[in-house]
Amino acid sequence: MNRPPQAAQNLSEPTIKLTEGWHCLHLYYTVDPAALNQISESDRAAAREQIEQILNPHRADAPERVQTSIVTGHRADLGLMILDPDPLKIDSIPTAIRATALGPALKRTCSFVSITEVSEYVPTVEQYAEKLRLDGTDPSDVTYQAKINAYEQRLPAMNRQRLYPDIPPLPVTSFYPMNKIRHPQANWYTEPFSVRSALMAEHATSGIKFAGRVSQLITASTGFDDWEWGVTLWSRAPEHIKEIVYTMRFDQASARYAEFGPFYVGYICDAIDALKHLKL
């Protein structure tokens, strides 16, 4: 009888779901006049109460988690971020959407497929010891413990939400894709582990600076979209938006090795505000 191999035999199951973490993705439509004006009134109502449903985070059979905006600028009008383990679960919202009279008005005109992820740059518990000793912090100082201790505590819960987010309750919001620059002068995938994990901590200390303002989740992209990385950030007030990312590009990280593509500034609400703010 023949046997597969050993490694064979050790492998899981296929699945389209992640080991860890979530699909994500992030949608923008705008609104064609043309379009709309082809659309019957009572067919415009029943297709906004489709997509009401379609949109609420609420109902039974929902995503994860669903954010509606409201997009400003030329870009787009409206605005969605899905997650959730199965990406077909999430293909569902569109896809219902476009099978709604409202369908062909609302055209989609920016598409971002990624997935959530703990950074390598997060450190361990281990690393964070090391930085401290590095940082001058002598061990056998009473501080040294406690603040390892505190880090041990806090790091299950941060890495919780890395992978599986709470959106927080915050009304603006931010969204653009980002890459890591290659070129002769500064590539960093030629840079060693220690120079990027130090550049990026550097990231993060300007990050925290804004705590209580602006929350953010980093998805990644490599493989599943045209970019490494999409951003998306949530602020209190629209200010804290521009004053974060202008802070961070400071940063050698950023100045020196990010590229950025195009920003989608929204402000969230619910699908039937949503509508009726673009006048469906």
Ligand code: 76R
Contents of the next structure:
Amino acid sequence: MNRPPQAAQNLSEPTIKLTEGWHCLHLYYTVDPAALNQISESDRAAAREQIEQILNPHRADAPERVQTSIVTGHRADLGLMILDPDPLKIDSIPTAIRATALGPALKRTCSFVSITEVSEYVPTVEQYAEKLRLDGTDPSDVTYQAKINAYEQRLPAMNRQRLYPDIPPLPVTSFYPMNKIRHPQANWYTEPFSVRSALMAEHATSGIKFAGRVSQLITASTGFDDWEWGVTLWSRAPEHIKEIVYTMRFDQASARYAEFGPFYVGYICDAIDALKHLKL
Ligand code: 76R
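Moving from the form predicted on its own, what structure would you give for the form predicted in complex with the ligand?
The next block holds the full complex; its first chain is the one shown before.
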């Protein structure tokens, strides 16, 4: 009764690619100073050039998206976010880094495996129209149809961005995993769809206030990693990260049902600058 709609039975060719959307991998590395000291400067220089090329998002056979960031704090020094239709193309990046002379000095301390998706709570045009009516817009009002038309026009591009995201040109990124809890007193998964949908609509309304300051990508990881979603935020300035996470904790969907994993804050830069900064 409360179950999400099942996908139509898919008997197409077996494949490791998704029917729609991309695989996504977040990787975090720390630098091991003892291992680094064992590597000669000439080997390091050659490896730096190789890694710069491996992480170059513009090289011919690069994955669709590759983002490098400098991460502060003890959990990581270097962060990567990689998206592509082919999970093995994504995996070839850490493999290639490991195979360079700097490989032994770069320890993977965290990874997160997920896929892009269009959430079941993204309103259809019909659901959007119904919400307008419930919010008091009169269907005979000219703005009613105009709003519906605008949403209908916007929706395909918004869904494309969820499935095949462009990385926004913003300097700060924050990543954290999250779940919706299954506690006897607050179990997201026993709530009917209508309740979950209303809570997610409240969540969307509170999120929209950050338009222009924060962009977000929610990737799904149920069955792929230990948490249910990865939350990737990008912001125009660091304080917006704190503000959005703080503010959205008051949404009922988060206040009552969400739990969060460790947070990784990074500053986006080219691979060459990240390697320089890390004194590799
Ligand atoms: O994508 C959309 O804009 C449609 C509305 C929407 C959905 C369906 C939306 C809007 N989110 C959706 C789904 Mn979200 N979101 C989070 C977090 O820190 C927290 O409290 C939780 C982490 C943030 C910061 C955030 C931001 N959202 C989801 C889902 C999937 C649920 C599912 O499918 O079961 C999760 C886990 C989740 C979590 N969300 C927005 C934002 C922001 C800023 C918006 C408004 C975006 C905009 O339209 O401008």
